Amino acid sequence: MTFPLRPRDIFEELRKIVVGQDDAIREISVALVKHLVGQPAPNILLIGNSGSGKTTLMRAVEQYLTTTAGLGDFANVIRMNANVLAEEHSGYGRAVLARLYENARRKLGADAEMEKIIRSVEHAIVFIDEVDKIRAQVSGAPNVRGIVAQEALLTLMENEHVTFGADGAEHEVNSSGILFVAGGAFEELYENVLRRATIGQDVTPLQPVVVVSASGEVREELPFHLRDYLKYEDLFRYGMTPQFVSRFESIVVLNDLAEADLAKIFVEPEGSIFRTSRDYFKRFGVDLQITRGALINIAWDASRQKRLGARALREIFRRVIRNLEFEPTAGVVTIDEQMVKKAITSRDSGRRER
């Protein structure tokens, strides 16, 4: 019988909500067949700056599996903090057997079969937040909470049986099934790479380039890109021991988000800020609007700020829209381009807006 999903299915879905992020939806969209049909599915670090998009894709793909007709036995999916797993005390992971297990049971009611409630935790997803934060080193001293998470994760990975207690009793799992995708922005990780490439250590010197933007600025950046440069070599220095990374059978750099991703990124999607701020002022009887040049300056002050992704969007509309939400006065309000150049001038300058 063949499966009646393909890759390229659940790329399409979860790209409406994904901006800019092609690669890792790719990579993830092939993990999650090759999981659905019960074969070896590749766990996934992710890496990225902060805003480029790993907490979005994630709930992305739980939203995914729980309302596609017929996955609901795939729909146990967690997130967790990695700093949860350094700071458990019953050890090797079983923490994250624990709540898949309670999630399992809130999913399929109390009167589900064991059976069935163990089968859910062994073919479910676990997405682990912010795994750049349990290294084994920091500073070139051990770090024991580090070295802690990257051990229960490990036992986790590694397929092995594992027992846990719940309702009073003693489980054991196959952990083999369970899909791993973990995330983290590894700043220190892309300042490294970035110094070795600007200076030329083992690769071609970057050479600055001249950037315009849609409203005609002009800025000079290097055009660095963390895929290009990365190796395992500079992990292992981060602190992630070559254990821990050969679990991860796909390494995916996340791309830094372009102006007209952040573009989109703000009015498209569901939940945008830019919906999500027009819903607010609807319960007053203002109708919210935005010129396309708002729009391109918002998003290219965005794109300046490299480390902070999408969330430099929500920076530049707060100090654009927060006197009009103090105060919203019923009729049509239009954002345009003087507002939100006016708006970065003022930060820029140090200068709060009244």
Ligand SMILES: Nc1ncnc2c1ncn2[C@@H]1O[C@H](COP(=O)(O)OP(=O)(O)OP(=O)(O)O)[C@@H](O)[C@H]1O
Second form
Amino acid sequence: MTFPLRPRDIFEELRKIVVGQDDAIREISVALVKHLVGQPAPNILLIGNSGSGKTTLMRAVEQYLTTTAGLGDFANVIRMNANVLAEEHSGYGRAVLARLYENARRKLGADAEMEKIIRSVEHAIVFIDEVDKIRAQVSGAPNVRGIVAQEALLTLMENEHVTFGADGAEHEVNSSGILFVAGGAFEELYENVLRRATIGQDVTPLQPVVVVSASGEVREELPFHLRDYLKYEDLFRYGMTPQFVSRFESIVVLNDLAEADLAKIFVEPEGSIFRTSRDYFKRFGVDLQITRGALINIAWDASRQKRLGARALREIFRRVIRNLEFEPTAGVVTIDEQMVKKAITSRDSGRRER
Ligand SMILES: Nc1ncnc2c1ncn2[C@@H]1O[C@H](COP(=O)(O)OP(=O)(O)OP(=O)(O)O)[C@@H](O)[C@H]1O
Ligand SMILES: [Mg+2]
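Could you switch over to the form predicted in complex with the ligand, since the one displayed so far is the form predicted on its own?
Below is the entire complex, every chain and molecule, led by the chain shown above.
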């Protein structure tokens, strides 16, 4: 069977939607091609701060696989939140298999052969978001829901004979060939590893460096990148069991988004904040524009909100655009640097007064 795609084709498509995460996209693109041609592919664990693009990336891959012509026959994809696995009374991720079965049914048609349906389930791709929420222990105490969910997933990942019910019958599949891509922010993990790096436990202590941002601001920053310091033990300590973690042959740490990435995210991708806003204004005969200075300031402000990632863009833009949205007047409206600075100042001083 000839497969129509190379990893780079997938990479280029995903890059239009996901900004600043080229390493992660590369890794996923290769894994996808391997999996889709029927070779062993590594399960992937995506670790990245909140708002760095994990869900965006998973959603983009799902979208790509389900809408690209010619891939329909290869790809049976679902995306779910990890905590759903804890809610499953039937256990062992059977509901996951049932969903894949339904998917295959829908895709292959009502009168597809059972053998084809089962094969589609066995070669499915499963995205599991918020996997950091299924910890086996939380602050030293066992977390039953997390244990149950990790067990369920583990069973799916390695079991050659899993049964599940669908269409009023029991089916058996070998689920060990399903490709899993999981993602989570692992917030405390970040803090813990950062602490280890800062105090110099097992490593030379990190020293702050002076950085000059794109907007010309000078500040001190710790040159900390989780991927430089992360060890398997850190994940165990966080509450992911060794059996679970070791099933992810590839662990990818996403980048923290830099100012330039944030600016790009704000304007470029389809459905970006700015494009969406432009569409809104267009309905009222308004041509919404933004100056370079305004854009730089929005990105700069967002990059200061360390814990929000790209979500911070939305927050600051809302402050800038609020009044304009209420009463749009036809013509050209340009968001300039002054408007953004004013919004930032009023928010920052509001914070001080509290
Ligand atoms: N790398 C990125 N490329 C493009 N857009 C991004 C990126 N990162 C974040 N965004 C934008 O920011 C918003 C939040 O991103 P997303 O939901 O992917 O974050 P996340 O990493 O899943 O965070 P969390 O850990 O909180 O779930 C999205 O609406 C998306 O538009
Ligand atoms: Mg997310």
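The shown structure was predicted, so the numbers you read here are calculated from the model rather than taken from an experiment. We call the rigid core the largest set of C-alpha positions that still match within 1.5 Å between the two forms. Positions refer to the first chain, counted from 1.
A.B. asks: How about S272 - superposed on the rigid core, does its CA move between the two forms by 2 Å or more?
C.D. replies: No; that C-alpha moves by less than 2 Å between the two forms.
A.B. asks: Cα of R105 displaced 2 Å or more between the two forms, core superposed?
C.D. replies: Where the cores coincide, R105 still shows a C-alpha shift between the two forms that is 2 Å or more.
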